[in-house]
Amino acid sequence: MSAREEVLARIRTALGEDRAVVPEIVRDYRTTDERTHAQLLDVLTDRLEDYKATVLRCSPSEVAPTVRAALGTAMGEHSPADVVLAPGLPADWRPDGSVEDDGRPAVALADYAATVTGVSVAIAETGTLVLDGSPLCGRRALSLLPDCLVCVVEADQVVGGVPEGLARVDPTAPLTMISGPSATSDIELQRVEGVHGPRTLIVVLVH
């Protein structure tokens, strides 16, 4: 017998053969939200913007300036060579000058004062998007290591509900949740940011 076979055998026999049936789960919570899909837009951007985030508009034909603007107002007199791309960003969202991640190692990425990427889903209730590692948004390092991110939301990516954006991803994809810019606070309740993320987290949803 194996050691696992030995650990398991002996939780069946800690159990016993009149244990407990384990109820059937019920999965009665909402999955579709009723809201218009302007009031998820608006209710995004409120959640973003309580959480300290902040969130800029614009069409499909002003991404790369808003990208640009949002770069030039976060990292002041950094060069748009001190900005790295997820591999996957649309051409038109680039801002010049600025670097591809080209899988250099992780650690590298810290020197970096910005990272642009895109997300893969945005869930307007919680104020959350999910990025999964893919091109678009890059690997977890990207968006965890410079000191400010920038995400790219396009209107038709965001969703109601936690339940509707789970529902969007692989779930054996490498998600990052990111709800604000990293903070944290100690037990005197000071809040601190930029421990375990970007201390500036800019959004610029397209719609």
The other form holds:
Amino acid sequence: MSAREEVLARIRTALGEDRAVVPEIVRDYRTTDERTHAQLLDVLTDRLEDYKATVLRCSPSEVAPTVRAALGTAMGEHSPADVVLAPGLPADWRPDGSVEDDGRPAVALADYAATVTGVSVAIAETGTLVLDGSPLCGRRALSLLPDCLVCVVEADQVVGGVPEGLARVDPTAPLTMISGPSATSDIELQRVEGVHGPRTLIVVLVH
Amino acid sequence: MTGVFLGLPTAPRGVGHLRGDRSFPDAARDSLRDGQLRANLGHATATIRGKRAAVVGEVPDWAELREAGRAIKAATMARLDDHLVALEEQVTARGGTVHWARDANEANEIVTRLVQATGADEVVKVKSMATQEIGLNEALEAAGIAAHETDLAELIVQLGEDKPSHILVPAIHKNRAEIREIFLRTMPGVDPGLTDEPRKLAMAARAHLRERFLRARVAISGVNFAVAETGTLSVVESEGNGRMCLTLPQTLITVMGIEKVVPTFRDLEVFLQLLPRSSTGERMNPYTSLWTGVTPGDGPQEFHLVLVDNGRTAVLADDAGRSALHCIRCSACLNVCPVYERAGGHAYGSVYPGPIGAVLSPQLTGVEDNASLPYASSLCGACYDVCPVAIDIPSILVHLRGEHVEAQSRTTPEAVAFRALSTAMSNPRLWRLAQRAAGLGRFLARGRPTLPAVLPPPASKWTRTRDLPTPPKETFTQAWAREHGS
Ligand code: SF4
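Form predicted together with its partner chain, following the form predicted on its own:
The complete assembly is shown below, putting the previous chain first.
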């Protein structure tokens, strides 16, 4: 018998001939949100700041200058060519001089100092940005290797809780849920921001 | 019905880390003498208990989520075969390869073979309980393959040639000064001026691992949840070491216990709320990666999923103990357990310490190989109260004690831990505490054996082990007051 057949046979033996009916799953937890959209934006901001991320708000026409200003604050003097963009980033979000991900080997993305991407959905209650590998969000390594990550979130991408957020994504896409900068709690269970992923997370909230 | 009765094999001896060299009371005796260890553990678990309570308290529908989590797990186990077959189908359809392993030895062979096929002589690893359980690092090492742990706590354990003592924070028994000392001693090129500031220590780990991530060709991970319906796998983490491993290498090998499957993608909406708040006490952990098979142009282009039984089907066969398989490894039960807080994780002898370890390890190995663990508890019930999937650990402990007693002939020498039970039962102070927490009521009502049958014949013979599982009076009382507010 192959290992596959044997493991499956063991499970069938363990569960027995007369299998109990599958217990019903009651989903009476919250799957919608009664808060206004303005309130959700405030909650998202509060949660992200709690994770030590920076949140900047701007109008749709101010995205590029806001991103540029954010990069300046985070990195000080830098060359625009050190900033790499998700390939699907809208033209009017792009800071001048920054470069699009050209598909180089993933590890070579470590040469950049900062990344700018969009998001697929943002979950207010947990301060979570979901990136889905689409051109707007870029491949996974893009939001991982450069030390500073700027994510542009549009107001209508913000939902209340985790169920609403997951309902909006494609389950088979390469998904990354990001809640603040990289962190660890491994030393005396105290949270310290900044380990292997980006040490700086800046969220530009467009509304 | 038990797995042993049905002839279902438990996890084999001689491989992996499910059995200690000594019984729990023997091992606990050492930790109880180690004041530094107890101080480190007390400090760390108090911190995490406070954080967890705060972020769980702010969720108005926690009870509903917890019940849904419990129900999803019970429903999964009831049709485990169907869900695994569906998972295999989906992963395969999306470019992954699925392997099945009856036990630790077979899983180690499969992974070793897969690594060898790539020609690599080193791998980077994401923290994974399953690979610790099966002793994968040792197996790889025997084949000349270096396995680099990349989780900070795992790295501390690996560099210190130590053993993990906690599910979530394997180096919880080390404080910052001890970690600094390990880094200074073992990290090539580390700054000799390294301080014990946690941020500085984290930066030293970042520098140490960066180049390894960038050159790695093969990564090995575990999995938190695997979705049968879509083939989606997930790893929940904080540092970004997981993302490095899941994204950069050419080949990814994921090892999962068969109980980690969940039926639908929607089920993640429950677990991704329950897990972070219960484990690190955060609203959400910094990074959760979800991937399905292979995505062209993004991440590893070769993906293998190894499904491991290693005693799980034997656990599944026991209706009274099966729910130990529902565990999502949050470690909340460790952090609230007065026995764990004093004995420390090493005393349990298994990669699964604390309350969940006390019920899971003996079931995976057969109770005869971990006979003292079901007694490593005061049955206070704190573990059940915090468990995000409502595993009734105290009832399983009582059930396993009953099994152990049944397996013992009355004339054979009792296991050392069996005497430990008599200690608790014959110490008036503990007895009163147990009554106050209704643990006694639970014990009397649920266990098959009635109380007198559980006690070994000389119930008063407790002097030898008195100071072992019995925590020191003052601190135990203090802890009790803190946890239960009385
Ligand atoms: S038994 Fe429950 S509380 Fe303990 S680690 Fe598992 S899920 Fe968490």
